[in-house]
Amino acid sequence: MLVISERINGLYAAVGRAIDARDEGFIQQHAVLQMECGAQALDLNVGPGRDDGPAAMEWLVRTVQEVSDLPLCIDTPGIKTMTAGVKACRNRLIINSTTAEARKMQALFPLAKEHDADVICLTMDERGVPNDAESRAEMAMLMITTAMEHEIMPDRLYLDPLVLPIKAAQDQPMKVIKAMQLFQTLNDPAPRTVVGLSNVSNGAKERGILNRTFLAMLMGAGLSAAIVDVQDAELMRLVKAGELLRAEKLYCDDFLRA
């Protein structure tokens, strides 16, 4: 499973301040820490409500890739900010993200094609996130077919069923799992899937156990990638155990240290 670090994000106060100050040292040390904790890709988000979004994203991408050759996941809803980040990126690239809205697909799929990027596809449109798994699967199919019209094959996509906070929508975690199972029937080979894991525990107490338990459930349902807090050591131990149980890594008695 591809483990994407969520921590280089302007929503974290210290990261936001470092982006404001263009503090290369802090950002680069933080990026190295994510790699040391086991990140296999880095999600980069400058945070919401910025007047300088494109310039901040370009700076963040250039700063991080000076110390990391990991894939960079450019995370923003703003098309101008996304374009700036994509153009600055020389590492392997993931666009995070498009929705099923026609205007976003028409803007971002050509950008992905031009820059040889994978794309995270959020199963939502201008009406919001569907309540049921079947509607999520319909949106996923729409994004697959639209991507193919732009010569982007399904193996370049990550389908995101959209995790919602359990505190506000307790029926949704099982609907997310059902949606993932439906996604796997949409193409052969099955499309890849991704989630923003920490969303499940937003606003809740005992966030760690909720995140870890849901990740185990998702891995059992075939999850391909997750944007997670790699500094949660127990969660990363769970990832290693899950990869063994899914036969993705060879077993050894010291698998946690290996």
The other form holds:
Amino acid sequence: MLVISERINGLYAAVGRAIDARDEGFIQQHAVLQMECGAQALDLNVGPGRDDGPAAMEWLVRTVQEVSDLPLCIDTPGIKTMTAGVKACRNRLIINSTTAEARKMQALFPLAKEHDADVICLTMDERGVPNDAESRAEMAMLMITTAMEHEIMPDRLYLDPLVLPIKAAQDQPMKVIKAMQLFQTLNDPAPRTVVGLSNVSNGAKERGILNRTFLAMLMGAGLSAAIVDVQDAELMRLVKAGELLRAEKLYCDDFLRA
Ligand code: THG
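Given the form predicted alone above, I would also like to look at the protein as it appears in the form predicted in complex with (6S)-5,6,7,8-tetrahydrofolate (THG).
All chains and molecules follow, beginning with the one already shown.
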């Protein structure tokens, strides 16, 4: 499973302040820490509600790739901010994300094609996130076919069923699991999938155990990639055990140290 660090995100107050101050040292130390914790890709998000989005994202991409060769997952809903980040990126690239909105797909699939990027496809549109798994699968299919019209093959996509906070909607986690299963029937070989795991515990108590348990359930349902808190060591142990149990990694007695 591809483990993507969620922590280089302006939502975290210290990261937000470092982006405001253009503090390269802080961001670079933080990026190195993510790698030491086992991140295999870095999600970069400048955070909501800033008026310098494109400039901030360009700076963030340049700053991080001075210390890391990992794939960068450029995370923003803004097309201008996305374009600025993508143009600055020399590492392997994941566009995070398009939705099923025509306006976004028309802008982002050509950008992905031009820059040879993978694309995360969020199963939502202008009306929001559908309540059920079937509608999420329908939107996923629309994004797969639209990508193909732009000569982007399904193997360059990650389908994201959109994890919602359990505190707001307790029926959603199992709907996400069902959506994951439906996604896998949409193409052969099955499309890749990704989630923003920590969304599930937003505003809840005992976030760690909720995140870890849901990750185990998602791995059981075939999840390919996850944006997670790699600084949660117990979660990273769970990933290793999950990879063994899915027979992605060869068993050895000291697999936790491998
Ligand atoms: N899908 C995709 N991308 C995503 C998401 C997704 N990117 C953003 C998000 N969801 C995943 N990343 C995070 C990052 C942080 C948190 C949750 C998800 C988080 N942060 C604490 C909070 O807001 O309470 C920060 C608190 C602190 O300052 O310590 O929960 O679903 N494709």
